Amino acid sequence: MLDKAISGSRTYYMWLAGLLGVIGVGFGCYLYQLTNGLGVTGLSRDVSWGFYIAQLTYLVGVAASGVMLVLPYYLHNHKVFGKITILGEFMAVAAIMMCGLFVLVDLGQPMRALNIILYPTPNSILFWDMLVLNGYLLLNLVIGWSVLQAETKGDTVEKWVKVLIYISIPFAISIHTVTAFLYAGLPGRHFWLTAIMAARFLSSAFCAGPAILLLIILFLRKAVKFEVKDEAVRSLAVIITYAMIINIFFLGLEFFTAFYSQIPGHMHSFIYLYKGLDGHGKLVPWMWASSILAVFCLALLIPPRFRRNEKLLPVALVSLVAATWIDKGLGLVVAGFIPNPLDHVTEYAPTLPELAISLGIYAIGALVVTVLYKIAVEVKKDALDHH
């Protein structure tokens, strides 16, 4: 099946070449960071997690979203998802690979990652996060490849593969839950010290991840004539809509708890994000943009006639992805460090090397997705031709 990844149109090769170019620039910047240390980033003593860890947080949600196709298809026999389930599994593979890369570049010295394996600490949340992420990566690789091989031969999926599929469902929930515990388990950070952190993570994952997947599906329908039933698109759009409503509801609960209780520690991070604190407010325009985009996407997703309109649906999905990325890929991590325990504000902004390295990692993810989807689409087309 690998031969399908190296044959394609001129546009396909140009896209791969472009991604490799971005990866090259990112790798060059990473070598610069490796030589000069994390001082080349915007991180500081007060803000020790920044853009890298924020992307990890967002991408874990993208990886977990594959379960929103696996669950209806394998547990509820929702057959319309049959053709696109493999796309969710392969997107999870790329997302988890990017998660691992963002952790490596954030460590400064990549050899430090071996400490988790050489000196395992079961009472550390990070230890369990490593286990569930790598476990989920392996599961999706084996499941996706086995399902494709079965389709190539015209066989049904073997029983042991189905067992792995059922195991992958709790794994998908666990990867985001355990990542949320990394934040919620830090008592010194009021912004993250909330019982619904894991629930917030899952709700944002179950709207943002499927939204990215649906955008790719809509693109594949037009670009390579990949056949996906309208019912599948509409079902996925409904799932995205409800998950986004729940996501915004959970954010509203956080606002109520912080401001009705009037506990300064809980309020200050929100004030910094949406109004500015002590004259500092770099993220204020971003967070208001996120809020406006969130309301706008729901205005397009909730009414069925707008949601079923294939011209408006991509606009709604892009708005949703942007809204959730700003909230989770920028605001959530940084605001946890502001103000610091001494009530001082140290602002953070990613530097050019940080952004270039991050772009390089996203390009690696895009390359993996492109190759895996190319194989999947070709196999699906061949299977259809034989039938």
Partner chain sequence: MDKTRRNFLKVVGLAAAAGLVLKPAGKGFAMDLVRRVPEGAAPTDKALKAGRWAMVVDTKKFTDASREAVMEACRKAHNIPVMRDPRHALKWIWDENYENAFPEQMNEHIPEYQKKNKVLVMCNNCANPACVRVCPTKATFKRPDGIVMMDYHRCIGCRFCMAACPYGSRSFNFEDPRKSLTEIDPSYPTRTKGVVEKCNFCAERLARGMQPACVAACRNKELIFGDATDPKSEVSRILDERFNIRRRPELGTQPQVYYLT
Second form
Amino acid sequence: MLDKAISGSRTYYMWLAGLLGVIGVGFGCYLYQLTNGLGVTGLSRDVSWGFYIAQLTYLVGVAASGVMLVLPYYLHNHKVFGKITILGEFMAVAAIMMCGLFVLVDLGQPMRALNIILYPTPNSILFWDMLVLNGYLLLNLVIGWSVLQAETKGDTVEKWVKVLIYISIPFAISIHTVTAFLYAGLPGRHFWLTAIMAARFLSSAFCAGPAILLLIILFLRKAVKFEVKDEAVRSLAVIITYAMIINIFFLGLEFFTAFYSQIPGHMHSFIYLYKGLDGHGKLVPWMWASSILAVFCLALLIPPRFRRNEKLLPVALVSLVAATWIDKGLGLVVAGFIPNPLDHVTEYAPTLPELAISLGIYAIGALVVTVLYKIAVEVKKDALDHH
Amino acid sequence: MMKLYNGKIILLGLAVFVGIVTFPFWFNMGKAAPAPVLKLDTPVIAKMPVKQCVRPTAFMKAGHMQLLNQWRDTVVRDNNRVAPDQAGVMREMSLSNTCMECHSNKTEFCDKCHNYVSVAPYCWNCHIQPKENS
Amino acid sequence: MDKTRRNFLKVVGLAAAAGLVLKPAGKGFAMDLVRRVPEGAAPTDKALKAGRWAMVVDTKKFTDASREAVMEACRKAHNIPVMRDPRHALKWIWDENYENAFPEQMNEHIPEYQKKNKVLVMCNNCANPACVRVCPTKATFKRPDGIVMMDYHRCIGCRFCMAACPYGSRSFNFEDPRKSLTEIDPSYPTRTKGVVEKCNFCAERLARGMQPACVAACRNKELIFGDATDPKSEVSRILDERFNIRRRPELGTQPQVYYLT
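Switch over from the form predicted alone to the form predicted together with its partner chain, please.
Shown next: the complete complex, the earlier chain at its head.
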């Protein structure tokens, strides 16, 4: 099946070449960071995690979201998702690979990364995160590949693959739960110290991930005549809408607890994000943009007549992805560090090398997704021709 | 019998791969550098009545890195700072303070061999190397 | 695709994978499971011992000069550079305003000396340390005598401990610290770029029978260091007698630095 990835149109090759170029630049910047240390990033003693770890957090959500296709199809026999579950699984593969890379570039001593395995430490959530992320990667690779192979031969999926699929469902929930636990169990970081952190992560994942997936599906439909039933698009849009509503509801709960209790520590990070604290407010415009985009996308998603409009749907989805990315891929991690434990405000902004490295990793993810989707789309086309 | 599809391309690719992988060997063929001879002529060693390391020479040649690893873990993690040497004398388990006290010639004693086998231990990124007179 | 070729490749692949897994396993791959210790290893004869080390900071006694002397002694003893970029600052023991050291204790009216006098802060060497709980490699760990140690050899620089520490007591080497050091004490190592560092209650001095460098730099007993589990120790006696506070005790970390105010 791999041969399908190396025969394509000119545009396909140009796209791959472009991605390789971006990866090259990112890799060069990483070598620069490796030689000079993480001082080349915008990170500091006070804001010691930033863009990299925030992307990790966002992408774990994207990876987990594949379950929003797998679960309805395999547990509820929602047949219209049958053709697209593979896209969810392959996106999970790419997303987890990016997660791993974002962790790796964030390490001060990357050549010692294997110490996590050499000195296994079950009391560290990072240890469990490493286990579940790698487990989920392996599951999705094996499942995706087996399902596709069965399709080339016109067979049904084998029993052991089905078992793995059922295992992958709680696994998807676990990767984002464990990732939330990285934050939610730290004393003294009020912004993160919230019992609904995992629930918030899952709700934002289950709207943002499927939204990205649906955008890709709409693109594939147009660009390469990939056949997806309208019904599939519509039910995915409904799932996205509900998840986004829950996501916003959860954020509202956080606001209530912080501001009705009036406990300074609980309010400070929110004030920093939405109003600015002690004259520092770099993220304020971003957070308001996120809020406006969130309201806007819900206005387009909730009324069925807008949601079913093929022209409006992509606009709504892009707004949703932007809104959730700002919230989780920018605000959540940084604001947890502001103010610092000594009540000082140190702000954070990523530097150019930091952004180039991140872009390089996203390009690697795009490359993996492109190749895997190329294979999947071709296999499905062949299957159609045969039957 | 199995048939090899695209045989030519596969074999050519294999040949190129093997060529690249073995490049260092055939590129350096016949140019092997002589094995370094380590110098033990430091002032401290010269004054020793019995010239003896903390472990037998043969052990140190093969296993000094394992011993250093054991030392560092024992000192840092167990707070046990001394251990008997091969003569039974308690010695501080310290690279900078014990090893380098005798082997004060780092360039001649450590670097020569490490360079020869092309390893770059990162001990000296943190530990302070002794000042050498020469 | 040809069935036989695929099966052939599968067998080859499996055999290679098995080889990779089995070979190192036969050689004792998991090195931490059986850590070998040099025979007869022991602490030095002079080593100071305690059930749980604790520090008392007598804030009233400090002057600007004595605080600076204490901080300087620590920087010298541990080769801690003063970084040009404050974002990359390396801090083991440093001074903060009262309102920053004790944000929740800041009342409208407090004695003038408290407003003016800065407070020395350092790693609290907590009895229930969050940093140790989160470290994925045991690079930071708690010793039986209560000291929260760093194993710089093992630290991968993930900075989880920095996120976990509710006191901001941990620093990260964003660049090679030697570039900013003017003089180096050869008896103590520097750190390398990419690892986290912090105050260790001078474990290396205690092992040689000496008080921590900051305590030794005090002329007027501004800092008192000792065993909190020994009722007869100076530390225990002072804490039994005088009102004392700790930083953020409500978090349950059990900090072992006590402040007399």
